[in-house]
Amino acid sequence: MESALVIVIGVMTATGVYLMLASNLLCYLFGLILLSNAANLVIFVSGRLTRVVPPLIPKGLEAPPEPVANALPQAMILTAIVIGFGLLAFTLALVVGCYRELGTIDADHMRLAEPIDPDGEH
């Protein structure tokens, strides 16, 4: 099962990088989402997949009975989801601002910082 998830992580990472290299800002945004989800899966797989019980402490005991699953990767994934959503919201706000200001989401047509010379040279 872990090897299948590793293949999925590799495909998601490669697809995310490919989309982020496109000149369209929406493709960049989708690539960012894929990379964020691939990072979450890496954290999930690093905690090892197990069928043991969750780390809950029964009433009357001071510690959970052995063996229990590791709760740290789950907590890290929750943190990564929140950070990824914040990054996604910020990037989406930038894309919307660029579209409102420039009228396009194609990065090749956004040349305010680098105007094209009348001679045709860059």
Given for the second form:
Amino acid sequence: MESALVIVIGVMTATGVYLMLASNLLCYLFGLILLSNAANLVIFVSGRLTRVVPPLIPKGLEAPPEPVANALPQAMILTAIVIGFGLLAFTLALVVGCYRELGTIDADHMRLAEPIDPDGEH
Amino acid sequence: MGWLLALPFLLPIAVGLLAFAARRTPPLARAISLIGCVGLLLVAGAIFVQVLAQGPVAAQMGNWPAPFGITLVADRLSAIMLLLVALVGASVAVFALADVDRHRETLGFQGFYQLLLAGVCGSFVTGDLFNLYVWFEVMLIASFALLVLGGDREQLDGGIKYVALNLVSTLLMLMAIGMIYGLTGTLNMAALHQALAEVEQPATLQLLAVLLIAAFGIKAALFPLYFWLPASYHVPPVAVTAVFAGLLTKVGVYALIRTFTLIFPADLGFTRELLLGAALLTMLSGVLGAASQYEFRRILAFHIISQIGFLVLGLALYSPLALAGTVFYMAHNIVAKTNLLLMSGTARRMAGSFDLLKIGGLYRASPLLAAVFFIAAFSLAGFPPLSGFWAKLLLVTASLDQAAYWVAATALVTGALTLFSMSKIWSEAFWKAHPQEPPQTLASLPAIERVQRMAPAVVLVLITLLLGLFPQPLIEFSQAAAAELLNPAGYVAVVLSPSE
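The form predicted alone done, now the form predicted together with its partner chain:
Time for the whole complex; same chain goes first.
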């Protein structure tokens, strides 16, 4: 199970990086979604995958009997998902703003902040 | 103790929320923000005094003992960083009163500003790697908002590049954190210090180290990961550039220092050579980039990069003297750099442009402005007896001690090129006559604006002068901080086995 997920993570990362390298900002955004979910899956796998053993403490015991699922990575993923979603929403809004104001979402054509000097000096 | 260590981020968050709620009445938001900055100075001062008296201090949030809960720790490095954040935070907040327009204030400038300070402070006090990620995100989202607030076309252009590259850094960091957790089962930095030393998979450790170098290297603007910085730092209002320049990249350097003194074992294959090479190339490429620019803020932005190289150089050399040099350089650089950016804003206010070819005559228009710029700029270039001289002296001596002559040579060449850029600004903006009409004088500005612009600058330049004329206390402090970093036993003990 772990190795299958690891391959999935690898494919998602590779696809995400490929998309992020495009100069089209929308492609970048899709790549960002893939890469951030790949990162979430890394945390998920690093907690080790166990089936049907929720970390619950039966009545009368002080601690859950081994083996139990690790709940901490899931708490971390939740945090990461929320943060990642917020950042994604912001980035999407920014890209829309860019499209409205600059009229392009091609990063190669965004040279307002760093203009190319026509005569080549400074 | 617990509440005191939490205040550096709780206070700015609370103040930021209040200021954001009051954004439609700017005078109220301004007052809230300024009171918050004074409060942050007091809190940082109290923590600094406590750390000076008793060494590293720690607090367990919610009374969950380490390594299960989130630990807050302050050692000497954290304490001085907090103090610098509070100082820069207060100075720029006062400057922003004159610099940030009313439109941006009603959009919530003060709130985002405080949130940025909260994120920076949180990064400096946390003792937990995942919590560090969370503070990085707080800082990041606040900086995104500050960068594009107002929505000028240039701001959107620079902002998208800043956002795009910084998000990559975040994801790399998150992946590294996940794998470190998978390897050790803990993310508490002190516990990792022990756990990673026992991991016998050097290749895995090196992979994680390189992931973190890449993640923090993007934040810190290390070569060749710095391209977001010169693309974006000159687009927002000057107050925003000043606080970014003073604090943001330094958080990346701080994270690198923590990672490679506390978390990872000291002997980790090629990572030190990697950091050393990156540091030297950062120093050179930053200063060469600046040499080709004729825009006030873009020159300064490229110099931020160059100075990040110096900071990482101390970490890469990894000797007591070199790390002391890094701590000293950090204090010197944050103060001088912020001040130079503030000066660039006032220069534009008086002469009308950031383009050095279109301005001039500032020396005649305002000797005070010229004096402040002169001291800060030549301190940055490393002129004795200013603070930058001592910082560079420590680093160059440390590299000579290790017989790394070419490292020392690179540092000196970088210093000389810095001098070239600073002289360029000096001769173009201050010395030569203004190409059109003479600039406004400082005295012709409204009295309140004059105070708001010059009071923070004068305070910062006095600190630069004090650090330069009486460097001994800070050098001794830096050496103590370096000793703590190189031998984290005290830090680990105070986190994992609290005496209470």
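Each form is matched to the other, and the largest set of C-alpha atoms that superpose within 1.5 Å is called the rigid core. Residue numbers count along the first chain shown, from 1. Just so it is clear, the model here is predicted, and its values are computed rather than measured.
- Annotation: Cα of Ala89 displaced by less than 2 Å between these two forms, core superposition.
- With the core held fixed, the Cα of Val68 is displaced between these two forms by 2 Å or more.
- Summarising the core-aligned comparison between these two forms, the C-alpha atom of Lys59 is found to shift 5.5 Å.
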